[in-house]
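Next up: just one chain, as structure tokens, the form predicted on its own.
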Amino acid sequence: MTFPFDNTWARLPEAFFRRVDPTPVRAPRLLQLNDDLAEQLRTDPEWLASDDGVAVLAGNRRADGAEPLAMVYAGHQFGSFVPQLGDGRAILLGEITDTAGVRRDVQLKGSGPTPFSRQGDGRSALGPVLREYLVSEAMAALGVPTTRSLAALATGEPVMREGPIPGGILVRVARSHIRVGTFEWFAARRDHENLKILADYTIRRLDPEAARSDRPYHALLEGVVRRQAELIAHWMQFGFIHGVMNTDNMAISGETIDYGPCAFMDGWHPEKVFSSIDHSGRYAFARQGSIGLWNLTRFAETLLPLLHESEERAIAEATEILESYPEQHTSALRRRLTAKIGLTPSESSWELVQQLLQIMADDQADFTLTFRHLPAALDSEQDSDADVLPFMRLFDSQDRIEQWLVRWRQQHADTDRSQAQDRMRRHNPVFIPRNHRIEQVIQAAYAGDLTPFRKLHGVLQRPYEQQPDCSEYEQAPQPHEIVRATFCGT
């Protein structure tokens, strides 16, 4: 038994990658296996959990049909262009067409040095592996397009960061690892021949609608713009901050990729930043929409030679497509945030959202708990009722939030309240991967205890359901538990 690989990227010109095998590790140990995802990939979970399967997942053995390689890409990092990045600590094993007919990459992260490692060790600490496994699978359960985690492994050997810490490997699955930075690699080298090969490949693999278009490269840009506008709005619905929205971390497929210094907000503030390396707040929560447009503009620049032979005409056509992004993103964001208060988009419902967010910011009310407890406030006109108290206790400004509730209930006067509550509960999770819980999981894992990891993972697989035995995972952190910065896993 092995993976049913069929590797189209490996059949592209050699300029697209460097062939490299993973570096074997001392004593690989499987920590978590995603059985459901394995079955979707037409692979037997029991085989993956066997010694032979673990050897493949760890990179100690090459699976039949695998063609290990490191993909090339460049990227704008915090606004500055870096012409050569590439897979410095990741190796693509190959591609699988899953049970739904979707082609997916299987990649190892932390699998040893590649030609793009830039003097790094190509390894990962165990903590970032567990973080990405938890957050990516939580995002999938929340319904957000994302890369997936097939397996998390311990390597049995340390990596050196501030000191020696246990090493790990993540097995990541994605519709594709093609990034905006992949296009930037060829554009920066004025390699228009391979740029066209890349665009044609991307269209065939990811955008059949563009393949049927009379202007496929225009349609490709339109599709990427549309997917990113919706994706970033989807993040913001849950208070998620990606943390490092460089162009090499924007996937053309519209999936969330690269969970490094990411975090979900506890106390709400639109300018919240978690990433320890984002000193200027470039990737703050409220700036994610505009950064999406900035990144898409860099993508459009790479396509100019394909859009029209006249550069002036190509710029005009790309600009017209990009100008559709703000309305698409704003529309998606309004639709998602008004649903969180049980309403449909309108000027009055959006005004209510903005008013609530301002009160939340002033009082530092917990983002997830505010919206989670809001449906109960629709049942009663008395804000002192027991069902409403969990919501009211989140605020210091009692008069302001009471006045807001009056206006909100008036908006619901002509609606079916049970339907409105159902709408809210479908858009407002009970559980998110809170930062302090993830940190507790990582510290326990470093001490050899994976029980907290497995329990948290199980809770996050049912984010919209009440789980009475796990109510502690709903709660915001105590002051001494608050996580104020997150770190890149490199």
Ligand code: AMP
Given for the second form:
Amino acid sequence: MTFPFDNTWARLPEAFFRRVDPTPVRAPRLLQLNDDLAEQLRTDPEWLASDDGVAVLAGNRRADGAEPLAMVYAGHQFGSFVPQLGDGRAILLGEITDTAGVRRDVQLKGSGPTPFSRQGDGRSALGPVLREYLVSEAMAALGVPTTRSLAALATGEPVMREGPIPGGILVRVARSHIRVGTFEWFAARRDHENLKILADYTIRRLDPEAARSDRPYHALLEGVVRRQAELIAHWMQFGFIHGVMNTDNMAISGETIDYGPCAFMDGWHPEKVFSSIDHSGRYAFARQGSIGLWNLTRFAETLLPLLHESEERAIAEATEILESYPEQHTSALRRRLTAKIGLTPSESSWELVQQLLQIMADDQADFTLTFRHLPAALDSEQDSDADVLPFMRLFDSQDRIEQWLVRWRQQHADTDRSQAQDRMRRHNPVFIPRNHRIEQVIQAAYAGDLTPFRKLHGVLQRPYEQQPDCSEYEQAPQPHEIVRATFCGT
Ligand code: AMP
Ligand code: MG
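So the form predicted on its own is up there; where is the form predicted together with the named molecule?
Every chain and every other molecule in the complex is listed next, the one we just looked at coming first.
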């Protein structure tokens, strides 16, 4: 048995990748397998869980049809261009057309050195593997476009970081791993021939609409702009901070990719930063929208030779497309955030959102709990009622939030109350992967106990449902549990 591979990246010119086999590990152990995703990939989960399947997932045996390779890419990291990055800690095994007819990459992350490995490492610690598994699957359950996790493994080998810690491998599935940085690789080398091959491949694979257009490269840029405008608003709906929005971590598919120092906010503040390496706050929560445009501008620059033979015309046409981004992103954000308070976008509903966010920021109110407890406050005019208390308790300044509730209820005066509450509940999850829970899961896993991982993962599969047995997972961290910084997966 094997994966039903049908590879296309490996058919591209040699300049697109380096062939490299995963490096076997000593004692691989399957910690988590995503059965549903395996079935979508037309692969038997029982085989994947067998010794033979685990050997494939660990990189100890090459599956039939696999053509392991490291993809090339460059990228702007914290604003500076790095001409050579590439898969340094990941190896693409191959592609599978899933049950919905969508081509998906299957990639091992942490499976040993490649020609692009920083310091020849190529390994991953177990903590970041479990973290990416949990967060990516939570994002999928929330409805956010994302790469998926097929399996998490322990390697039975230590990796050297500050000291030795247990190693892990994540088996990641993506609509494709083509990044803005993939285009930058060829653009930086002025390799227009391969740039065109890449753009044509991308259009065929990711953008059938662009393929039918009479200006396919313009349509490609438009599609990428549209998907990022929406994706970043979608993150912000849940208080998600990606943490390292370098251009090599922006997927052309519009999926969230590369969960490193990411975090869901507890106490709300627009300038919040978690990443331990983001000293300037470049990737702070509220900057994500404009960073999206900065990255898309780098993408557009790579496409100039394909947009028009006159560079001047190409720049004018790319600029026009990029100029559509702020409006697209803002309207996506308004639609999503006004829905969180049960309303549709308008001047007055957006003003209410802004006012609420200001009060939340001043009081450091928990982002998820605020919106999760808001619907109940529509039923009652009495802010001292039991069902409004969980909401009121999140704020220091009771007067201010009471006045806000009055204005909010006024805007709901002519709307159907239960419809509004439904809208809120569809946009406001009960459960998010809270940083302190992820930390606890990782610490327990290092101590050999995977029960907390499994329990948290189970809860996050149904984020919009109340799960009375699991209410402790709703709670914000206690002061001593607050996680203030998150780290890259290296
Ligand atoms: P990232 O910060 O994870 O997006 O990675 C940036 C670059 O560093 C990419 O080229 C990665 O492949 C490479 N890299 C990250 N972690 C490792 C590692 N543990 N070993 C080798 N290369 C790595
Ligand atoms: Mg990356």
